[in-house]
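Read the single chain below, which is given as structure tokens and is the form predicted alone.
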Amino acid sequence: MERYLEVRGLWKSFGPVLALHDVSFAVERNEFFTLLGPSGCGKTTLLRCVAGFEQADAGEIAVEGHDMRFDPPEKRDVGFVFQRYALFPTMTAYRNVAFGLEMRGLHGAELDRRVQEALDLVRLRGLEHRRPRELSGGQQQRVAVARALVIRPRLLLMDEPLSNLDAKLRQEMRTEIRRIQKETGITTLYVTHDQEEAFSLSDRILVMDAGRVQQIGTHAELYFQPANGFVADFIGQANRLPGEVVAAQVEETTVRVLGETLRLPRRPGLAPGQRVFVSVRPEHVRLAVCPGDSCLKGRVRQRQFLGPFLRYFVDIGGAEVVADISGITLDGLASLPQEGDNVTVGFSPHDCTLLEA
């Protein structure tokens, strides 16, 4: 695959904080790649040096080979869309969208012609007339995406753009979000804080924490191969057990775990006596209800019914795990593990991954 944005190297502070550490990473052309972390991490940060709103401390921003970092916003060709729009008030959505081609010297028919290519991309023909306090949130989000691409930009940045909208028309404008993408086959850079979305939406996630890279991968290596213990916990849930390693082999790696001994696969730089996590998602955790005391593993302390799985919380060697139990009926609930019930805990060394503490 072709390499179309290449940052190389980046480093940003503001005064004492250290916003971007050495961060690198490339983006494929048509691709859309996610930066994803927490609030504060440094991702907006990274996407405004991008955009030439921010001016990098150090490091290269490329396209195409060109290190654009010295290049004003308007000599980037960059769409942007921010995370409130910031669309004009008293301009119609036709306006709007227009703009971006006005100043840059288009008018006349052919101006309207991109303006109404846009409306259309967007399903938003018949309500170009319209102003932005007479559009819902999902359609002002519609005529932001349309300004941004009017002008064919090289690279489209996106802000936490559907953060302001309600849960179910997040939804829906994640898959017209990707069907745009696809449609035009523009490369995208895609900031959220929700994995969720991140997931819905990218080819590939670059996972961030205070202003470092963490991982980069597609959704499935890093939700099944989480690189550390912060991609671990931040990617859905895992449980992290803490143990001990008791031999390295070519295969295989031996740890102690709360008192039971594990064959894991190898982890590579792991020695005898260092501590680890071992993480298994709560999805691969199996219960089952002990009879007697010879086989305690643990106390089921709390059970959530969450509609497609059953949540539960186990107290287990001075360690809490949590397991989802999925397809379960209504007249099977009974006879599933209930809260005080003591239980055996179990899961496949296949499904979990080491972790260096």
Given for the second form:
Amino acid sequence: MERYLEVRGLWKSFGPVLALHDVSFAVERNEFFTLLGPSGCGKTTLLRCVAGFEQADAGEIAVEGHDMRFDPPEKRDVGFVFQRYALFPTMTAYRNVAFGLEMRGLHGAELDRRVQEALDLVRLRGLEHRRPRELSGGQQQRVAVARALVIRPRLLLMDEPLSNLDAKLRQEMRTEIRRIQKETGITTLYVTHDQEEAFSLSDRILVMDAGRVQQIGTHAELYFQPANGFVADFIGQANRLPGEVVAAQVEETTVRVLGETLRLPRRPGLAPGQRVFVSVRPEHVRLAVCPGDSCLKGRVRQRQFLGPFLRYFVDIGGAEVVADISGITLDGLASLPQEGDNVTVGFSPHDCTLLEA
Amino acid sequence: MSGGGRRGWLRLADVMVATLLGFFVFAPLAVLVLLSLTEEWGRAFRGGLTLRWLLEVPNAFGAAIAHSVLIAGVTMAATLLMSAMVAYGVLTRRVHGPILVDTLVMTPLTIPYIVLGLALILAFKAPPFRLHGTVWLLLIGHLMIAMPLGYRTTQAVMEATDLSLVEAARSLGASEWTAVRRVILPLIAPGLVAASLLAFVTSLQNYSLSFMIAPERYKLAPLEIFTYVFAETGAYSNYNLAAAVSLCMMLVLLSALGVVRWLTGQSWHENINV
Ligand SMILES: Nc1ncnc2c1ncn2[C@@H]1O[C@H](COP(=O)(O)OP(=O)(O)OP(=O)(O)O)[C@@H](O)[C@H]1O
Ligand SMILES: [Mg+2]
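Show the form predicted together with the partner chain, please, the one above being the form predicted alone.
Full assembly next; the chain just shown is listed first.
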């Protein structure tokens, strides 16, 4: 793996607030890498450290092996797309895009060619003589992307660039950003708190919480093999059933959950008696009207019709399990468990993840 | 919109406000113009109109006006430069203790000018800084009274600008100075115009502080006008001439306004409603 951007052991605090806690990761050339995490977890701070707007307390930031921690922003050659675009209000779209090229000493026909090329890339031809406030949010967004890309930076940094757009436009721009990134092949570091956005855009994702790296991986890895309870909860939805390890064998780990014994694929490092969580996603939970034998028994507290699936909230001895039942038909609705029904709750051991409590 | 009656009332209020403004603001101005153009007060149209007073202004007040404009110009430039630097420093957290800075800059506003003048005289009468009786003390005094207004205005417009604009420009390869000059300055130009004018006017029209600290025989327009208006005897007591010079001062101010607007170029019109 080629380490294009490498961040090692980054720390940053604002007075008493520890914003970055020993953050390390590496991004490959041409990769679309996303920082995902809840509000206030330090995503923006991390991005600003890479851009040079913020000075880290400790740690290394290197592009192609060159440590640029002490370079001022103008020497780092990174494009930055701001959450609120930060377009220059007194300049037209054209002049906004041309700014970075002017700073690099370009002028005349060459400058014009490059600006037009960038405007084409973001499909903004014809609007170049408007000022930012004469452009819609989506168009401003495109100018911001063009402005950052036109200088052909070594790195493109984007801080929640879609969060100010309405839902439909957000979808559209998502596709656009991915297309532009593919076309230009620019190594991109993208920040969002929206996991759907992260999944649809990224090659790999770094999940952050409270200034710490929680897990780095592809969407499939994050979704199916969450490293810990935080990731399991944050990515998609997950039921977390409290339990206790009964026995840790070579092949499998036996866990007692809500009064039932489950045999799950082994997870190393767990000893008998240890408290754990069994994490299982709602779409992997099966329900059956109670036949009266094994498995977890519960009672349907609420049933929500959500279009593609039915969402059940099942009460199991005080704990709540969410189950999403898909593939429903109009005729099938009546035969599915109703609110108040006693049901059994089942899931395959392969769909479960054991997490330390 | 419900009810024409309500609108009618609004219109009536508009008319009243306009009338009051017209009367209290423009009536004195009209008197001033009339005074400077007539032979004798109270006989506006009997004595006939004359340019005599206006033509006499350069002779009688030339030096005073020149001095006043010079002092006001220097005060304005220094105020603008210092306010801009301090405000930007506070905004980017390079100047620490914004509250201390605020207090320091704003305090002169709370001191009666007469007291401020006295303090300045006492402070600069003896070594190490013997500035009493020099133009420098006059400049210091004017700077002290112009700064609160200039700084407050500059700081307000700077605070309203988005600092990520500077960051955006820097990530595109601009040095901080280039970023401020090319991106921030055009944006806050109208605010700086306002700040400049406030500083200029504060200095130009000041009487009481100048009266105390201006060097002897250093003529300043407001001091001279006062002399003409209130001198008890002789040819000095001349309202018409005083009005004429005041009119000239107003023209100076209006042209200053025009020049600054012209200097800040189009951005004035473009940014006024950002
Ligand atoms: N300039 C600053 N001064 C003080 N504290 C700050 C500063 N910038 C960030 N913080 C704090 O550092 C932490 C991380 O902030 P950061 O902006 O990086 O979060 P974020 O992940 O980008 O959140 P969001 O998704 O809401 O944008 C927060 O607790 C925040 O309050
Ligand atoms: Mg943020």
